[in-house]
Amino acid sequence: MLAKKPMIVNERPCIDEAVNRLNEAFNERRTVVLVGNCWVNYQGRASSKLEPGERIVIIKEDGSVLVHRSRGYEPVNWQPPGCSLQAYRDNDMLVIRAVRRSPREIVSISFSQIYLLSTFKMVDEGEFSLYASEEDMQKAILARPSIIEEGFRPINYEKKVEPGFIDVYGIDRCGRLVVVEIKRRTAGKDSVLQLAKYIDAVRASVNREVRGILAAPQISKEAKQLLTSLGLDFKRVDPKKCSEILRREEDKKILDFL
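How about the structure of this chain only, in the form predicted on its own?
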């Protein structure tokens, strides 16, 4: 028995060849990338028609279908996983029909010209981990101020000062004002200088001691030296931990609601 080719590429295939290649790919649950001039008809909970144009069609092994224009990241037409797929010839056109059973929706893609047809088997077992953005880190600090230090109490966020906006503004256990600058990645010298500018702006408007804390997962050696020379502090804050805090807070809200 011959091993199945991991990738099959056809440039400008004829319609019959494309039909055979596509139906073979659908049966074997292969991923398909098709480039050409096409138009799309949709029938289901509503109806729509996409006029002819050169587009990229991606059909994944789970039966999902995406029609992309040459610009933008979102598909202009799509069908979710689990579709029944069929390719056939209609006069001088290649037609791909994707049917979703419940609710019943049908997407028909008609190609007048096929520039490229590629089918392949993909292996993807990597775990996907999405950790917090800087905004998420800010929310986590506001929800649990002890991330910064025990006794820290936020009183404002996105506070406007002359150089920009302070991420988190608060008071420590000794009553000193605290300016917190958040960075999602390794903090460099620019982050330290940015924090120093915010502190100078605050000091110019208040008559009390002001501290500065740079919150980030890591800090460069040069930035650490500059931070120390300016009398500022660094707090290691892990975006993954922030993400977990937000998830627990959301779970708590759901339980409280129930």
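Now the other one: the form predicted in complex with another copy of the chain, given that the block above is the form predicted on its own.
This part shows the chain on its own.
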């Protein structure tokens, strides 16, 4: 929190004070946390109406708006970043209007009571890193192809074919072409169909035997059946082990460099 722009906390502010604080916050791109009794209307891609009740509203410096109820992970109403904000009094209500262009969407929040209003500037340069994404799994397979099977040699990745991109493309120990489809979570039928589409595309362009391998931590029962019926293979690949392998590969590179 910047010392020169400290946090402002108001308990049970009157409407006019809240209007001033909010518009000041919108102008200065301060973050807003608001707790109170409100109802919400939304019109845009769909329409919704939320009857009165006590909620938490967060308005961020980038213009994103979140209306949270007492339960659940998801906001009941929201507006993504970049919308224009306005607060005003309407009789005995505080109204916040958040408008997004393209697609045009309007969220209107009307407060009959405000229990808490706080505005502040958040300083946050901290880096966020997520391990074992699908990309990490791909990197790990390229760095250590034996994850797929002994003798597998990648020759390409993100290879473009008609329906999309092949995660990893290579040759097995017998010289057959291999299309590898990677999923970082349980593979479903959609993954099998995706792999099948890629294989069809490859078969249409080369006159050789083409194998398909679905690499994922798990596979659903139905997907397994479909995969088998199509003559394709499944290889269990653990995302955690992939991130460990990547870490080791990074270490190796540093050693090689020294």
